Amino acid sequence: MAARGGFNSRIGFIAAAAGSAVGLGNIWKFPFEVGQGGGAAFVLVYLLLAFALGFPVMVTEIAIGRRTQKNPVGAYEALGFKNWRWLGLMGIIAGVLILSFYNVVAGWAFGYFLEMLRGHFDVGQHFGEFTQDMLRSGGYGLAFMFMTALIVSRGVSGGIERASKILMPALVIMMLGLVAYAFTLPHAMEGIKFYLLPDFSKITVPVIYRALGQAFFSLSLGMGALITYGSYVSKQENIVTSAAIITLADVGIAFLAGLMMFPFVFSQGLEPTGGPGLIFVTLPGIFASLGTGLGIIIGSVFFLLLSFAALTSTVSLLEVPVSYVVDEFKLKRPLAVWLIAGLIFLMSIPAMLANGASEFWSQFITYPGAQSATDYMTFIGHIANDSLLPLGGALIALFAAYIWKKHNLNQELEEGFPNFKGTWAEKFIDLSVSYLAPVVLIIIFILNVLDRFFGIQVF
């Protein structure tokens, strides 16, 4: 443990789990998934899914990272399934896929954070140059990255436990102000409405495997992250308060992005269902109608905001292979961050070419499934988050369950709770990680393959 590090305190380990698993998921990809999902339907679906499969898996993954003290391929070694090493390197694998377009998607970010403090509001009209600017647009990719490599190069409690616990806090307090702010709006009540008061026509398999996929992709479950942050815990830690906590934690924060965000769309008299968009186009144009000072000041704070809730998710998306290889091959941790991070980089220059050459990758990438021919981006995301995530989160549930066995994993999990035995919670995650669980993850993860890659809805 020692030689590992660890975190030094709960509150640390929370923050930093908390911090994996809020994101960009949470305040850029949850408002548009909500808009396109007909608003509170898929809202309540994504609240269900989150704790009745989602917490269940978190609890899971953890547990198996705090019994081996491992990285995601070392764990299931170490508890003597060799033959399973394979489902924790798909999991590394499905995070540096998405790594590689997240960073994409965080350097915009952090892009337009500057961009706002100088009053460059019309970069939102001009979402597509400034992606095509490889220079401006990979500058900034290039400099999140760097931000991500120096935090976690720094180790688990000088770097990723301490950077975590200055960004929640701060994260939490500039959404609370938005929030507040966004509700003295003119038409604000129209987007609560949206947001709140469920239409449950809305609620179709294609809204529920998209609601899954939210849920998994935001609380960082199936691509070893959590299995790496347990690894770092120690046995006087209640795993399954905290894994509660962290859930929560998310959900919460997608909630307030919700909250904050359809009260600015429809007090412009815009659609919602604007898709990815949404922030990087329609909001500078919202900021930019608050006139110059107030909206230099909301506009980079927001901006600023979502620069802060990426980076906590990029330091932990960075870890997963990070530790592999320091566990597995014995690299120094400084070194073995800059190598990833720098084949990282590399990899994620297709996604920055995604948008501005969608022409280019389209021919490369078409398949039965895609409304169209498709780019980069949006591939790696059916690929890793769509498909890869709930397959993860199916194996991990089957393999705590049949393979490891429910006894072990209760073992586990009385460590630090000692009256676990017995109580719902050992009942309802007995419940989803043996039968619920496996079976909901691999219909939807089946559903899911067949709509987006062979373009059959079965419903």
Contents of the next structure:
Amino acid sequence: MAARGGFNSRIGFIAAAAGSAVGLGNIWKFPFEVGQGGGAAFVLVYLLLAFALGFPVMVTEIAIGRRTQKNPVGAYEALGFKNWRWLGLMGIIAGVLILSFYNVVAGWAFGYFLEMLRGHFDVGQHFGEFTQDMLRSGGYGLAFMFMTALIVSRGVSGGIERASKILMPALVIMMLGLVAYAFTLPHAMEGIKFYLLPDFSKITVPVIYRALGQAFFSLSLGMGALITYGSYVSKQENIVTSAAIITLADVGIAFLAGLMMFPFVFSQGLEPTGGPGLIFVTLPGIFASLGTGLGIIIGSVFFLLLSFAALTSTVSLLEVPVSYVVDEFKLKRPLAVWLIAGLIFLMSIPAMLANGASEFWSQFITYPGAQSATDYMTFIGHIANDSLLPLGGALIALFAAYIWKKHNLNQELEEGFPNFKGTWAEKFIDLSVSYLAPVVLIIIFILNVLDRFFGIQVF
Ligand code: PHE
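Would you mind giving the form predicted in complex with phenylalanine, to go alongside the form predicted alone above?
The next block holds the full complex; its first chain is the one shown before.
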């Protein structure tokens, strides 16, 4: 443990893993996915998939990580299955792709912090200009990648653990306050209805695969982030309860974000289908409505906390390729960090250009069956979040159940949870990892690829 560093305490691991899970996925992505996915129906499917499939895959990833004390590629080898290394590599590729666009949005959040600080509440109406300004996007993106690299170069258990413990609860308290305010606004009820009253006819194949992609993205699953974090966890830790806490925290915060956003959206007469700009367009108007003084305080603190939530996620995304390179190629950690961070920053430039600055990247690809072109940033999301993560999750479950074998998984889970055998948790995890997760994830993966990339509707 000591050699690769570890988390200092139980709460430290939970804080760091929850820090990885809670991020832009909950507050930026979840509301706009719900908005585009037709509201409550999407929420329902999302909740179901997160608990039935996400949670067991999370348990499995952490167990593999702790057993092997390795990065996602080395882990399969350490278990004696060298020919499964490609699965770890696939995860690393997914993580690198995700970080390459995630960092751009994180830069926006950070940029918004500075705008709010200066009382520029009209930035919401000029979101398009904001993202097109490459000097700003590039600058904020660079700053964000720099902060991420700085933290990762010092190792996971440094300041991040302590900071998460204070700042994440602060974010939750702030959101609770904003939810209370949201409920007092005109047309708030319309937003709540949209968000919570499901129209079952809206549960379509695209809603299902988008909700699945969102669940895996939000829980940081399917790419090895939690194998990597699991490798730093002590044997005294109860993996099952930790994963349950992380899942509940992540889903809870996403849920809260929706509860806040939809009254805000409807009270301003905006469209819930606004896409990736949704929070950036909606929130400044709300902060302005609080009056300049309070608006500046609440607005800047909110975006600062959002930036921090994003930072604990970018840290986990960067940690995956770094731990791989450090373990497998014996590179010094700081060198690995700066090399990989630099590379991913370069990869993020097309994603910055994809929001209006360049026609080519903004209209990158048109799928068969789609009416309009998809920009590069969204395209990467379709490949990485919605395709590679669920596929990775399916294969991790298959691997654990049939290659590594269930009794080995159970043995690892019993460490820190001696009475695990015979509990409902064991039965549920067994059912999901052995059957539910592999089958359902693969089916949804196939439906996604056929529908989205080939325009073939099976249902
Ligand atoms: N879960 C993070 C979020 O919701 C994003 C993430 C995905 C982090 C995959 C690590 C791995 O913001």
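Residue numbers count along the first chain shown, from 1. Please read all numbers here as calculations on a predicted model, not as lab measurements. Each form is matched to the other, and the largest set of C-alpha atoms that superpose within 1.5 Å is called the rigid core.
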>> Superposed on the rigid core, does the Cα of residue 141 end up 2 angstroms or more away between the two forms?
In response: no
> With the core lined up, does the C-alpha of residue 128 move 2 Å or more between the two forms?
Replying inline: yes
>> With a threshold of 2 Å on the C-alpha, tell me if residue 107 counts as moved between the two forms once the core is superposed.
In response: no
